[in-house]
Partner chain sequence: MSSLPRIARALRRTVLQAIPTVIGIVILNFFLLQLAPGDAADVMAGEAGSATEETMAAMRSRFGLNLPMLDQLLAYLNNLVHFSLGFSPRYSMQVSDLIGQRLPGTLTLMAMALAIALLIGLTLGSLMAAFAGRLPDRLISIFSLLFYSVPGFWIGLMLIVLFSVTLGWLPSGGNGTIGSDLSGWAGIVDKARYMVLPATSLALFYVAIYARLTRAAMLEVRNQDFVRTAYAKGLSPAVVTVKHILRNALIPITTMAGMHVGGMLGGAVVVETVYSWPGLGRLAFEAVMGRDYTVLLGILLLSSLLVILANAVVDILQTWLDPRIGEL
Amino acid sequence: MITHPRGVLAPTRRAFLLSTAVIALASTLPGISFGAEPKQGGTLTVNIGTEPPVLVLIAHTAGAAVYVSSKTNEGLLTYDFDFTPKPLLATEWKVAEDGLRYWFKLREGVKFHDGTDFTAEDVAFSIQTLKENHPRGRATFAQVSSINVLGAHEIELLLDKPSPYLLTALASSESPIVPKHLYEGTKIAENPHNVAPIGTGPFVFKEWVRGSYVLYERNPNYWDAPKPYLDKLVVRFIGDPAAAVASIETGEVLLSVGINIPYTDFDRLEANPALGFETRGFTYTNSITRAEFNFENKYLANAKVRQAIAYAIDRNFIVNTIYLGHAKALNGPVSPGLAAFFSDDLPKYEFDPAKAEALLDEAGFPRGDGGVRFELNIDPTQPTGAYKQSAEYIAQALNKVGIKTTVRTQDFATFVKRVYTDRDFDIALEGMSNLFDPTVGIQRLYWSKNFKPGVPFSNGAHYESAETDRLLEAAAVEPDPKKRFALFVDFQKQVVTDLPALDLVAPDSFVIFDKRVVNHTLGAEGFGYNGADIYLAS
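Just the structure block for this chain alone, the form predicted alone, nothing else.
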């Protein structure tokens, strides 16, 4: 619920604990290098590999869009590598001692790209929209009961219960602010500005040539002048691994998100003195690879079949042969990078094809003609690279135990539609971000209330468990860190037992860049921040 001014509501010293209150100056932004004067001008061409279905993440969580959404549509805060909040569209903030009220002072003098003023009305509308439409926003803002506009540049959020992760959920890529006047009264997921964004950010959208690139130009009216330093930003979608490597080696691309760089090329790329590898800046996302089972499939609805599949797959083979050691095998849904919530004390499915065969027999699916028990399809989220290779290995492993498995490939947008709208899948091999907190990044995948056909990257399995729901909902509002960790450990044990998805690996994340590119990674968001500080050195 959004309300509007109802008299003076000043935060009092007794009512609030000052968590951070900083007036934003250019020098306070994290990771700025003062050793050299930033150079104005130039074009930065980047490759994000996969073409996203949208360019702003107000109602979507498309993986590659994290690198572009933030360039046009900013959030309230940004974060240091240690998750210390820094000002962006909010300049001051206070959190009540009981965690039930958040107050924000908003930046004045900011304009959207269409020339309209940025105000608290836009923030209130965006947060309400995220709560109602965003795959993760349903959980992130679940406890927000009231959004009160206190003035043109002042806002408060009132909560029913504490949300200990909330202050970290306000990054540009996670909670973008959109212009109310262009979104109000529309179908949010179908709004044309999702693919032609208008925001407050340092870059202005110019054109999207489907299948090729998106062009952004410098925002001449950006609130943090003289930023941005770049004149243009060109975002390309080079999905072919060989072409992606060639583009960075020849200088056609100056920065490449490493998702589609073959691991076989690592040694040569690392030896190139013109290139650098950045492994920081991924703690906000913490991505993992998982195989999600469709519970609407009559075979996969059987727990013994899912367990058999788990025993038939050798995660270490995936780590060593497909990722060449640049990944960690997973036994549960939490990445080791999310150290505060990670536990390895979980039920385990060690590689054991004989046990898989026995479970399939027990489930009532003996081998038939040609040794086949039944047939399944597996859909990797990307048609090339490690996802496709992993899908091909899994298909081979399942064929060996009598499950005839076919790998189907398609572009990313088609994959999303197939899995989340059409629900025409058996096993979806996909990357998922844990993000910075399980309530934000993981709950959406297992919470029965987040089975939302048509909403991408939600509970695609159609998994329903009253105990899992109880654990997730209790952990979401538990302020005590030790009790919260215990709840999440119990949650992990529950879903590893139920197996709505088989967690496979946590790939190493990295960006490859030409060393002339400066300030591409300044904090926990990595290249997913707004990019205002990036410049090209001579």
Second form
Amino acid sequence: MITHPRGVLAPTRRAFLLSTAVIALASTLPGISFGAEPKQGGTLTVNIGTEPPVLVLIAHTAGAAVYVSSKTNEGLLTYDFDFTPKPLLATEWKVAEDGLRYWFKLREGVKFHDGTDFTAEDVAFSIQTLKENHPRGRATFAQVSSINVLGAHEIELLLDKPSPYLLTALASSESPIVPKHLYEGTKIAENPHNVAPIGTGPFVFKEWVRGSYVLYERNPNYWDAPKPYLDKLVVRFIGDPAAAVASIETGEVLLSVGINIPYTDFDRLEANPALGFETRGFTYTNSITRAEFNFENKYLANAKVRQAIAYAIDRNFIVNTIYLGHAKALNGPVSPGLAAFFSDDLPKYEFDPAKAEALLDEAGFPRGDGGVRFELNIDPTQPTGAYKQSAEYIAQALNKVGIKTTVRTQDFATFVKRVYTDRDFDIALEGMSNLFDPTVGIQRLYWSKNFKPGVPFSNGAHYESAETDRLLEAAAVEPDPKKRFALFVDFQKQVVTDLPALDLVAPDSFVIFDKRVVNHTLGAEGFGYNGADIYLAS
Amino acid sequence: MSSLPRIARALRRTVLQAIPTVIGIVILNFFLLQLAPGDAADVMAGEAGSATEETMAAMRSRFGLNLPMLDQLLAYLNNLVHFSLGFSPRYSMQVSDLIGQRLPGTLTLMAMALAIALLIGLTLGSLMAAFAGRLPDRLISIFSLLFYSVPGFWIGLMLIVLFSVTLGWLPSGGNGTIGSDLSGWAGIVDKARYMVLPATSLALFYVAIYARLTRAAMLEVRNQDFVRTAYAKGLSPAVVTVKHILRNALIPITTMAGMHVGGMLGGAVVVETVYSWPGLGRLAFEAVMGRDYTVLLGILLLSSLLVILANAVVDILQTWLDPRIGEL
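Rather than the form predicted alone that you just supplied, could I have the structure of the form predicted in complex with its partner chain?
Full complex below, order starting with the chain above.
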């Protein structure tokens, strides 16, 4: 049972924020005295690289929108770096021991940007809407059988089966709360407020000039006065890597997140004393790259061939030469960023080309004409950057052990159709998000019931294992964290043995910021939190 | 004025030819776009990464992608007949609004680039012709060849490195100071500051072309009989150069400039990307990547109209420049 009485928690939270601020200051701003008061005012210009299709994620999961949706529309909870929930729109909560009842006390005196009061009705409506319309919400809230409003600021969710990931799914960007009176009775996906959001957040949407920027202004009636500290927030979409770097160096952009900076530019940026780098705060996404094997290919259906490929590839080479050290080599499907479920106690495939050759001989594919055993294609998700370079390296490594491998590049839409609809691929080199929980982010890739041609980023390998299915299904409804962890460790051992995909690396993600920008990353959501605490130091 | 009826005739002919051309372009574009693998639902679901069969089906029916191809074409043509460019699934906006937001930016950038290219190109070309075979001609030739062969994105990036990062004189991207309420003269100066670098990057390639063209055309015209006549009747060399030689040399240049309007729309993609300029080129690029065909068809339709319009303007300009053109 988790209980957080408001009186106890509020000071703790403030103390926590203060200590984080002090740590941030101590590590990045040697010139500024400790305990500096947050400064009011100023405009923060942010580059998020990609223009999102919508500005609030009530019926969408577009990656780039994570950084903007949370600024206007808050969720019930926020999280520290360890995923411990902290109050946001919910001030107290209890989860029944059997995991079938969630009770929330909601914050009072909160108003939406249009002046209406925030009540339990809005929360009930939003959760119902997420359950029906949000691509991930359908699964997250699948077990929620009824949503009961118990009072103006009190609500309970009743579940059919435990959903142990539910309490980590209530972040602003994942499960935003929208005003019922503006959404009720409309087609949710086409509601005009998806592109002109109204929420309870610290920033009020002002204008969106497509292709250029979104402008937010300070919410003067924010419930957590005197926050927010910033007067204005400008979000830009400079996608071109060279232009993005230029915008950082000229100081036109004070914070960049989610952009593809060439790794070769890192040394120069790191040498710039005005800039800071933050790698924490991406644990709500946890990206990894993996090489997925198509089990419908007659060679790759053979477990020995897949193991041989694993032995032929040096993941440390990918880390050091392609990512220039800004990544971690992986042994299994869980990113080290998802600390609560990560295990290092897994079977390992150390780089050993001789062993790879032996396995391929054993599998019955000796070297033939020109030393070639058989031919494969490898398709990277994107036609440029680290994905393509990794694919090129893998092709070289496999050529050395006698598997003639060709890299095929295509744009994203063609890749998605080729792999998931046409199933015309051998090895797909993909980026995947582990998200905040393995049931939400990892199960879809390995569960045999999620082999669904036509659905992107499902079980593309066509991997089927009764044991893996059993472990995933048991973990999905196991309320006890220890037992759940044990199930996921068994699952990881199973898939590392079966190798439907070879997990390669977990690339580091970065917030690159001007050191005057304080409090941009305070927890697991990173810059995807509501941003109320951000201020510009002088 | 005696040239008016000729101009009216040229206009009428252009309009009559434009209608079937546009209809042909729309239908051709539609089928061409169907050849690209994947659709908007694939991309959106791929970006989201958590799709299910139901969400995919719901998206396709919402976008009308589940209809047979011919029905989709008819639906689109029906929209066009009602003066609607359709609704973009990706941007959740009317395509006409989406394009309307971007069009002014692209047009001003193009106009500015074309103006710079013509002005500098004509000047340099005239200089080259005047000094044909001598040192200034050779020097300008080298520079124009350089501008012609260096890719636009590289010039763009180098200009950013020099003028924004190193010198800090001009902004590195965007099309105006965000959130500023500048109006009047200050507003124009602000916009101009943002436009200098992208317009120059876009123009340099064309400067080279126009300079070479002007040089060749002027050298050719210079040897004509009427030029000798003009000199013979005692006109000053400057008047002869501007009124007789340059005016006649303008015919091939205006023809090329008209064709370049279409080319600039394409070349603008690169410059718009480098300078984060919110223009049509980038919108078109994003629409291709997102397989948002309604947007792309709208842009292609508009671009074809723009090219037709530019050609009409060139026709009229040439009828004015050369009284022999357009006479029956």
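Numbering follows the first chain given and starts at 1. These numbers come from a predicted model, not from an experiment.
The rigid segments shift between the two forms, and of the options Ala142, Val495, Thr285, Phe237 the one at their hinge is Thr285.
Of the two rigid parts of this chain, the smaller turns against the larger by 29 degrees between the two forms, per C-alpha superposition.
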